[in-house]
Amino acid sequence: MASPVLPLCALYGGTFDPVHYGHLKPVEALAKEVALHQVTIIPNNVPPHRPQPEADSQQRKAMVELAIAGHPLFKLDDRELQRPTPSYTVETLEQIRREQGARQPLAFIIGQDSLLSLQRWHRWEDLLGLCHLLVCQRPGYPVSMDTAEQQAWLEAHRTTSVEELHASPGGKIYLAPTPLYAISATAIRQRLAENLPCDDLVPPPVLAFIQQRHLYR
């Protein structure tokens, strides 16, 4: 008897420092893409590679909860959130694999940035053996990797087939030809401070809970 086929679950992680449609929209557009079912947001508590989160870890999970009520594509997981210590992707992609078993296709959610800069994150190289890597794409960044070195690595394990990803449990590099959208946290924090109008870069319920607890001025 055949085993059955597990679906692709995919995660995404990132400070979230506001949640903003930059982050939400490319994901929804990709999981039509790829046919992904739901997408787990992983808010991290202390980000190795970049300046630390200005709302703390319950306000980010606070709006994250806010962007997804009432989307179903979209779920949270806040495990990052109880470290106090460095959240290294790896290692919770370790752990979820050992939750989810050999077996069950995984999915990594980054942009485009990140997968250029992809080789100074933490064991880097093991990321492929836990999932496979989903790509979004993101203004002003090239489509190719730095060094010729970079971009065999990544043509080795590049997939242009949808069917690929769920059939295997990782391995795979797979670049998403999702919409365009230049927002950045950094630019809304800007606004904010600068009392700028955010409408139409923040879900609204995000946008009325920064207000109200006068976040990023």
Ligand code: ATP
Contents of the next structure:
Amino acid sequence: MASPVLPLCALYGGTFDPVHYGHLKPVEALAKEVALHQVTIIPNNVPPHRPQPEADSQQRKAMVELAIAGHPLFKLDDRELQRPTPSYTVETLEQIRREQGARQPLAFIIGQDSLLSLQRWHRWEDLLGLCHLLVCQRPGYPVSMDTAEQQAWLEAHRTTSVEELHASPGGKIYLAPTPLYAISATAIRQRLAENLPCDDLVPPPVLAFIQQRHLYR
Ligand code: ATP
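Show the same protein again, this time as the form predicted together with the named molecule rather than the form predicted alone.
Then the entire complex follows, led off by the chain already shown.
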């Protein structure tokens, strides 16, 4: 008897300080392109590679909840916020792999900037043994890797086949032709500090939350 087909499970990590349309819109397009039924957003607690977030964990979680309310594509997983230790993506993926079993197709979504810096991530060599990488385009970042060696690594794992993503548990990199959004959380925090409008950058309930709590002032 043939084994049942397991739907591709997609995970999306980040600081989300705050969550913005540059996080959400490309991933909505990606979901259509790759036939994702659900994307699980996993906000991280103490991002190892960067300055600490300005909003605290619970505020960042609340903003993601507000942003995805009424969007059944997205769901939130707060496991990294519950850990006191740094959030290493590889460890979260190992945990999810243990929970879901070896056959489950798993994908981790990143932007092009994260692909370019991936080889600085903790135990980055282990990532493709745990999942596929789905990469959204991001304006302002080169489309090729920094070195010939990194580019060769990318080409060795790259697929253009959506079917392949669904048919295997991990190991492939898919560069998705997602629409470009020139939005970053850094620029939003700066704009808010300068009292500039952010209506086109952040969902309205998130902006209301930021204003009510005087975040990023
Ligand atoms: P910051 O400006 O504080 O560094 P950010 O806007 O890059 O934040 P993160 O929470 O660090 O947001 O990003 C989470 C994930 O979302 C990363 O993989 C990142 O590449 C991706 N991402 C963020 N903004 C965009 C965007 N505008 N287009 C495509 N991907 C994005």
